[in-house]
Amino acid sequence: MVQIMSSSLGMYPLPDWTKDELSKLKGHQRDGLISGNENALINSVYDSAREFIIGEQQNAEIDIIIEGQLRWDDMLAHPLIVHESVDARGLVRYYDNNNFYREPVVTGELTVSGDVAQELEKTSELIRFPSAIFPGPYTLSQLATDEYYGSETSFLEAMGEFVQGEVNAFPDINHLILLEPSLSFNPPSTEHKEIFLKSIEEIKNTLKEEIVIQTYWGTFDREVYSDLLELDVGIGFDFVTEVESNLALLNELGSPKTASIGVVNGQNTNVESFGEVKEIVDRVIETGADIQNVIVNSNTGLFYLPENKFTEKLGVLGSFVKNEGGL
């Protein structure tokens, strides 16, 4: 038997109740964007929300409860944003969409922060055992700009390392799904594929919790989904922009035995049916008898989202599992 579980990506709109608070706190120009540096009165506001989604998780029964990651104002690259050693320059777009961040130029050596640990650990005064949320070391080489390490090798080395401390300072955990859309968006070279490898084996290796690396916006390269199966971790798929091209992987090459799937697309209104989640849903465990658990998820995070179909969005994975189940 399948068990299937719900959860979802991270980065949540913020709650609409905050946005007034945190506007007289905060401002509205960029003098007001998280820098890790916040006073009492703002981090009790994001306080309050984190309390807020959780509950928001809960009424869905959501399976896999995350952190929700509602002061990232700048996406991926918010662990390095709020880092000592990272200066935020001019506006980057992030990939090919209309959104945008601050650029992360790395101007020295990227020592632990803790600043997603003390996230983590706030939620799990709220609930046991949450779920991290956290970007990949190959994505987050690929979002920043180096100043200090000198070249594009040592400065995927170092982001392995970072996201290893980084991760080794977590709170006890349910999962770790580690965000890698730049291994579809702009897959690794030979080189950077092996260092990438190794970066996660490392990783693996130190933690009791199971790893998943999740790619959106697109499918693996053959070859590293081939590299991350024999390294046993999850994989999760983005099935709203890819469908064919990820059963034929699923197929030809084999099926982690988590896998966790994207069928509630994070960045449309359109809310999902239970038929349209059901139909990916099985297709995946059609493909092979080693899969022995699935995450039904977001393919994104939902902050693209108002509030209300961000809800909605939520109902629909929670009801999926409680109406299926295991298969």
Given for the second form:
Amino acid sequence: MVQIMSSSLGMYPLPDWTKDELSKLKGHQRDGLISGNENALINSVYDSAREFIIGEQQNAEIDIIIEGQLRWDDMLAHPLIVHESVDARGLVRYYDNNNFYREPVVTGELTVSGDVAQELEKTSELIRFPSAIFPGPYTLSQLATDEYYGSETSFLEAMGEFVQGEVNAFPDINHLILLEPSLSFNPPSTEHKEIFLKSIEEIKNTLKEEIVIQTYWGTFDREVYSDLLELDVGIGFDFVTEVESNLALLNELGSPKTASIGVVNGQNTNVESFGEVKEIVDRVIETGADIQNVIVNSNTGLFYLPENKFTEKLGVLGSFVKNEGGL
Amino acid sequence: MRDTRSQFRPIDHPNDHFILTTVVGSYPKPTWLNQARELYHTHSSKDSRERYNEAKNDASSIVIKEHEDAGLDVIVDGEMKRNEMVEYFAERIRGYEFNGPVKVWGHNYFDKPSVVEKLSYGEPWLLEEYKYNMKIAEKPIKVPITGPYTLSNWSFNEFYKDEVELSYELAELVNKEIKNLVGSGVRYIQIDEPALATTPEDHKIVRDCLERITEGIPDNVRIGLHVCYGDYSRIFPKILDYPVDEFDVELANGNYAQLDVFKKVPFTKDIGFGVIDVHDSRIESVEEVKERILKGLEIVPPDRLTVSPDCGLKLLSREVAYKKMVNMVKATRMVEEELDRGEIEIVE
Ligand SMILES: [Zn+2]
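Pass me the form predicted in complex with its partner chain as well; I've looked at the form predicted alone already.
The complete assembly is shown below, putting the previous chain first.
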């Protein structure tokens, strides 16, 4: 029997009621950006926003609850942006779409900052075992610019160590999902792939929790996918942008024990029906006998949605599993 | 090639050479206009609405005057009556719905609208704006319109098969709007497509949109295409067969790093050449702007060069925006004089 659970990915929209408060406290534009050194007043607004957003997930009966990353200015680069060895420079466009991030330029050693660990500590005060979402090492190395490590390989290795250090600082969690859109958007060379896989293996070995490598805006290339299968990690797919090619991977190369499937579109206000979600989930389960856990997910973070649609989409995820949970 | 430019040459133009000067569109809004808008949004009464409308008209009049005082050959009203470049149109086109702001990054939000049913033209978009401006302006007016690809790209699409189909539908509506405007006397239209050149393949969609947009538009109407923030190597030289007269680009902000892109093959359209950095409040000297204009002459001869800022000036203070325009026009007139005296070599 396949266990089905609901979750969502990454960054959430900041509740409308906090925006005014934050802009009052932070002032406008440049000064309003997250540095990691916010004062207690600002942090208390984020704390109540976090509490609110966890309540939203509970109301929607989401199984795997996440922190929501409301402090983050962008959906992936944040852990670098707040790091003391990183300069945040000009605005860059994410993956040819309409989301932006400040270019993180690494100018010193990427030591452990514990920034995201702190967010999860605070989450743990509200619920037991939240799940953690963090950008993966390959994606971070693709988004960032190196002015310290000197070669692409040592930069990627350093990112692996950085991610490992950060996630080892986390409190007890449920799952760890590493976001790796760059694996689809710009697949690694063989050499980089090996370094990436080694990092993932090391991270996996140091964690007792399950780890899921999640991509979006495309699908894995076949080599990366079969290597990930071999590592025996959970694998996350974007079924909003790719259906047939994901199913082909599952059919032809096999399936992971845990498959996170992004079926709710984080980039469109159109709210998915129960039937639309069910069709994809059924097709995924039909592909492989190996699948033990299906995490029904959004394909990306939900921050790019207006608040009302965000709430509706959480509702779709939660109620789907409630009605379909005992497949 | 047809000549849509000479109609904008002022009768009393001082030099033999004529390099057209204009601006892209937006201009800093006077503080009292924002106050009037806030009062209207707070009270939404008939009284506050009338005051806000009056303030918008006054603001347009003032900005037109400032553009004329700066010496521009073709002016706009600084888009005083428009909010965002997508919202303004989405509020008028039938089939759109607004659900609230979405996060772009940091604390930058955008009230991204959703297309929830088949789109139709709705109420006229810019006719009222143009008719008012026509009464005020002594110089010719350019009308900027957000292009269909950008409208599509910056909307949630809940109805159409894909972004392409939505873009084509919007292009038909833009065509209808331009016909209305041309019927009222507009002779210079600028299609704004900041979303162009952000993905490798979008140049094809925009070409097909422009075919629809320009369908049945008389030959004497000048059509420009403004593109900013993009990677121009993705669209050049492919854009040279777009059905437009002028291609307007942002170059000053990137310190002309992309200039060489346009030298690969002869630039057979007019170029709207960005010589003012709109993200920097430092006022470029006349000498500096002159140097930049000369870079434009490396691409096209003077009679195909349009001089303008990189993009809309709305992020600057009003004083800085005005001074930048003044220096831009001065520099252009000086280059014309030097051309008249044969001191500048013309390529081609
Ligand atoms: Zn622009």
